[in-house]
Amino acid sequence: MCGIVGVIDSKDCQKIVFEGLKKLQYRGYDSAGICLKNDKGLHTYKTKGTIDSLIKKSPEIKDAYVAIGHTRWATHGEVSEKNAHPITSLNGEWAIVHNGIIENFEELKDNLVKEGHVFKTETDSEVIASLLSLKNFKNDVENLIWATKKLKGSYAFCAMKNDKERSIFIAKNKSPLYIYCKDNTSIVASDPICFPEGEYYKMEDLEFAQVSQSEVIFYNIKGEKIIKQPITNMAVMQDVSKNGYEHFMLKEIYETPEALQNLYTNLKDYDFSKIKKWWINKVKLIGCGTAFHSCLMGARFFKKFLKIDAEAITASEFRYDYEILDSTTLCIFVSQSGETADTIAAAEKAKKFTKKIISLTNVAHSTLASISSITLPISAGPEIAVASTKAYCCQVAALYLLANAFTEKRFDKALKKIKRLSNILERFYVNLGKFAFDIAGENSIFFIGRGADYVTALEGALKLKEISYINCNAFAAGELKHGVLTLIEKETPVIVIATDKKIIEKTMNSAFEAKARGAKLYLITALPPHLVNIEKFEMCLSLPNVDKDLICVLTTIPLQLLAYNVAVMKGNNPDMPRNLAKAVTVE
């Protein structure tokens, strides 16, 4: 889940770096490192915290001409100065920068240590470095290649020798990696939004690279050259930046409706017909976290349009479950990234069983897009922050048109619910201020739906979870006095969502059991105010009317919302919560 970046430039590498690991912060921020090298050598820097520390931290190298950068999220070792990468073999030779984890490292350092060397970490990365310094090979391309031969587990590295050759070396298995050279610069990445405009490679697994100023030579794990064709990904050419807000996730919030938009005008000519013709007998949703939820979402519309069966799955528990699978199974994998590396396994188990794998994804050429029959673009955009927003509305918003997709008269009517609810929720954002006040200061709080309302729930106690650091439990509203309830102390928060009126007085019961032992109730209803008893709520959202099947797409966004106040008045940084990262391309 860390960022790492390469760069050989002769003017401005040390600052190209720093602008590229600015935009990896949501891979990790718990350390950061940069090692520059000029005619005099390798120059190495390293801090705990942000990048902006790691700036004042590093002196300016004006004639550094080969640089590689790293933004961590600690794995093996705490989070520490001494374990920040870059990190250098122990005689100096080689400084690596490493994305992934080495599961035999343990092995790996007990026989270096025989031979002699000295770990100076406590991280797995080392010994990559310490590889890299025990053989010397004429083609310094093999000497990387035998290296990752002793490794297991997943790596995207980039290792720079300590000579006056303006090369990166770079390796890949199962962590994604990108190169980008143009006009005598040269910039490696875990993400192409570091990358100008233009074409860049993206790297498969077990292939290696030698980067220079305006070349890049390719080899497999034979050590035999390859051709590799560039792609260009119009994702990557949009703003990443602020626009003026205080935090990317307030921005991507209200970037929700022009997503939605996107996604409408993305899809309402996509070719479904080969989808069409799938026989399928049952379907399995199966994604990590956020993308979890959007699959209990995406079931429900399946079991509804479709009369089918279908399950959501947490793709960590998919990996080593008794699933049944065969060829007549559907299974949609979701992940913003589409490097999830716990989606990517379930996705790759997958497909020993079944052709039928469609994956959603932020991403047109990230791994499980790569290893997909069809790909549907969730067409979400850029989003930095690490809890995850616009990109949720989108997914739910995308399996909603795929469940529709099998008939096209209900297709098109789906794109239209699709573009009327992104012109509601254009109009529709409010301010949560005392609502957020009232519950900043709580050790504990529940939510509480029915049916889609609790996957509502489910998401909404994530978010603020993630960012407030409160602890947050979502619960089906009928199963409180099956244990729960004696949970509830006096004033405790429980924030009720309801929306459907079908089963509302069932809620409204379950809510008043938990009033009636002293909690504190909050309302967010798009039910008319006597239905739902409104004077017995310490606070009501009420919600514009939009389509009964997409409500919980517009229910999420004031949840998403009191998540970014709460975590604000509390002093947190809403984009990078603490021992959280955004891609989590590790297991």
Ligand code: G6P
Second form
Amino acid sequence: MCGIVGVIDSKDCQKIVFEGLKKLQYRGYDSAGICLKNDKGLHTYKTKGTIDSLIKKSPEIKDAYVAIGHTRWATHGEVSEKNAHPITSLNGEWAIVHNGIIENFEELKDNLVKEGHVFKTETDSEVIASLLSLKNFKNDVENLIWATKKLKGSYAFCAMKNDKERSIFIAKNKSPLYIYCKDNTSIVASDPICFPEGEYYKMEDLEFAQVSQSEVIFYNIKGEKIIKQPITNMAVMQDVSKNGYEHFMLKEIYETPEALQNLYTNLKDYDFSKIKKWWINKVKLIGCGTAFHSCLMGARFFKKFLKIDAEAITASEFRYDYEILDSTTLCIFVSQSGETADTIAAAEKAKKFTKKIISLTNVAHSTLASISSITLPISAGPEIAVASTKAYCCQVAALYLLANAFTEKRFDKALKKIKRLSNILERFYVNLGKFAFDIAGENSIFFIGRGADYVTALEGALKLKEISYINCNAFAAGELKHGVLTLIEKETPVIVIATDKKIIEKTMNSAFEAKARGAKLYLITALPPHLVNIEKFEMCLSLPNVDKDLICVLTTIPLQLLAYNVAVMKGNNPDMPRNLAKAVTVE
Ligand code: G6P
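Based on the form predicted on its own presented above, generate the structure block for the form predicted together with the named molecule.
Expanding to the full complex; the earlier chain stays at the top.
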């Protein structure tokens, strides 16, 4: 899983590749590389780590006219300079950058080794460079199609040849690939955010192209030329700065009230008439990671407000499990990026059974949006930090609105509540330094809650583990006694989320069972002190009492801040945690 960029430009191709790669780091940042072509041949530079390290390492090649670049999230082969892309064929004739997974690479590799190929990397991608160098067709496009036909799996790749031609050859299946070609500059990239304003082309599966400086020729798998229509670029990425904050994550947490305000503005006049006409028997909500947690919250809203059977499922499970779907099933896919491979594949599966597909995404031009019947914008604005924060809050709020959108009166009320929440949030940002200091040195932390608080506990634990690298686990409070208590030792931190008055005694019982076995308890609550036995806790964070269905948004924010503070105290970069990527575009 990775980001790829290819550029043909006589003046600035190195700069354009670097700029593009920086924007694509949300797809991974384990290693990076660039291969540049000038009249002297191909020049490749690679490094472990981010694009900034690559820029430092690469000499400026002013006369380069073609370049391909890559930012990697390792799937096959360890994170190393050797396994970084671009990868060149053994004979030095081809260089490639690849995004995706070649599923039959072992079989292809075995055959190539038998033919005398020696592999220099541990990647699946190297078979592409080897296959390209195998035959000597008169036409390079024939070569491209012949080699690609051998591949199984997902791929978007750019290949360039060690000759003097100003061309890049590209192929796509399941991984995204786009082309911009204007004013003697051509750019190929995994995301149109790399392009200037103007028109661009979207490659479809099993399409191929030869991209030159001022022309793109498209081919189908039979090698026939095809005509494609350009689309207008809506995806130009604003230059997002940290705006005085030390990290994007902190800035994004603080942007939540504004993001909720935008959601309010964008959805207040949204036309839900199509959705209202649907006959719906049950609702499935599907997502990954943080988005899955918003699905869990969303399922609660649908059950409560519509009294309908609703269930949240992680996309990777939905893809292969026994899902009972029919034309009356509403499937809601939630994805900040809209590019998560599991979520997209799950949506493709759902489409075979039902036309009632809604996606909630933060990226209007995303693949998920393009395959859904209806897309609701979550309106969070650009989210750069890997750990999702404001987008989660907007997803939960958008699902709350959607579940209330079936009657006008309800929807109006729900809208007002979102607006009020956004106002309250503006005045609610707490200092969690002491709390963070207390837990930063721990190896294991538990989060517990019931109902919506359990979902918040799951999200709090995920946030903390993602960026602090502490083993954090969340449990339904009532489940502690069914196994987890064995893990409670003297001073084990247990963070209790308790905002629901109806079941407060039950949650407290579970917390005190843990305390009786030595746990240190921390409390996040919106309930008055006499209901929560405050003296039994090391620390208690009191929240303002907002609407009971939306308090889950408010509760999440201190947990995000806690995770941020702990990560910073531990010297971790909260924006780019190890081994993760913002959008996981492979299975
Ligand atoms: C990755 C990110 C998570 C994110 C998840 C789903 O795992 O590290 O922060 O929640 O993908 O991403 P999506 O873009 O589909 O919401």
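For the two forms, the rigid core is made up of the largest set of C-alpha atoms that agree within 1.5 Å on superposition. This is a predicted model, so every value here is computed, not measured. Numbering follows the first chain given and starts at 1.
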property	result
Is_shifted F475 between these two forms (CA, 2 Å cut-off, rigid core)	no
N404 C-alpha relocation of at least 2 Å between these two forms, rigid core basis	no
